[in-house]
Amino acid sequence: MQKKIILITGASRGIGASIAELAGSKDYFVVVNYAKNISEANNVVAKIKAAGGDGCAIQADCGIEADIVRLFKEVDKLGKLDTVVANAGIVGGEVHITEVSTAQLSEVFGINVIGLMLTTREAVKRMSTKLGGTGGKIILMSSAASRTGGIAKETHYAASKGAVDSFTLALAKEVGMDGIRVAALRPGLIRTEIHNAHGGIPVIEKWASGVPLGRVGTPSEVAQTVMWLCSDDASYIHGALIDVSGGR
């Protein structure tokens, strides 16, 4: 019986990888987008196979429509497309309000919004079952700055996952009853090479204080909670806003 396809963009490394690993122990065939780093997605897809597991890396910058089409020209020459972790984004930097500059908002807003619908778009092309297909799962990746508004300097990117959430909501309200179930999850503090943007796990150590559990997260606590979403024992979990955030 052939596997069930996961596509998980931004894979190669973070969270999107440890995504990445965990489908493939979960007997998915699993498709590790990147966007530059051919070696780390390489090496992902390594790891599952080394596991046991199996999968490939296919290029694709979630910035690029162009990019975004031909990425799931590519899965469909793989078989039936069942998941989808919409998991690319970037932090686009510190810089204050007064010296956000507009390609910089085009930057963020491009990947982590427009990016992200049009690889909704395009899944739901293929699973929808009022288009002929046979239904699927969406997993978006927001984040706790949603609804907390990050940190100092990083508006825009707060900005750009609260609308993730309001899309995540509307998403599952069109698609609902076409056989596709949809979710978000918004990790908080998490040991990922993201926090580069700002200083790193250093810094991030520092205000694991404010976190209620009182440590950083790790990648694969996200993974476990994509997996489990992508499972039928959240067959009713559809429209959800998850935090991942040890209660911050």
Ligand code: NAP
Given for the second form:
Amino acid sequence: MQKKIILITGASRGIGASIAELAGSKDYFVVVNYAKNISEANNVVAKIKAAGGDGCAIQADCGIEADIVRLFKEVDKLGKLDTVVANAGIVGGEVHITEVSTAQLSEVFGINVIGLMLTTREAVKRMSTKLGGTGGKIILMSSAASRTGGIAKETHYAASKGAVDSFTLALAKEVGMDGIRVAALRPGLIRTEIHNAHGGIPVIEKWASGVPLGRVGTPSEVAQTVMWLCSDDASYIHGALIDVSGGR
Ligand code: NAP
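Next block: the form predicted together with this ligand, after the form predicted on its own:
The next block holds the full complex; its first chain is the one shown before.
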């Protein structure tokens, strides 16, 4: 029997890579999307294969509509898509609101919001039972910043994740009767390179004292939650915004 196909955007590093490796161990065929880091993406696929799983890496910039459309067409050649994790995202640097430019806002919203929505569009077109599909799961990567405001000089990032939350709630109403289950994750401080935007891991370790669990989280802790959401154990979870934030 053919393995279920899962597509994870932004899976060459960080949280996406961890989700990809865990999905590979759970008998999915894993499509590892990346924008720039081909060697890291190939490394993730190699780890999946070394652990007995299967997958491939496909380049596509999730800030470019034509790339997203091409990505899904390439996945179509592999078989039926079961699950999409729209994880690709950027902080977009630190900038005070008085200095922010349209170009910066367009880049962040282009990937974190428009790219995520276009990724969802392509997924729903394939999964919807009303359009001839057999259903599926869509997991959207938000952030605790959507409800805490994140940190100063990253208003653009917090606002983009607020949009992901609103989109998740509306999407759940739109596709719930199409055989598609939708949820968003709101990670807190997770140990990845995304924090290079504001000083890296040493800086977030300092902030850990403000986390009720007293520590930052790991990509693997987010990945475990994603795979639970994708499983039948979470069959009545729909339109939910799930915090993976150590209580932050
Ligand atoms: P990361 O370590 O910086 O990794 C980002 C990943 O996204 C990389 O694989 C990168 O691929 C990919 N990517 C970036 N721009 C892309 C684009 N335009 N198209 C396709 N892929 C792209 O980030 P992370 O911490 O794992 O974050 C993953 C998601 O979790 C993001 O949506 C982020 O907002 C969210 N999140 C993270 C945290 C945290 O504390 N880490 C907290 C809350 C939410 P390449 O390297 O190949 O370009």
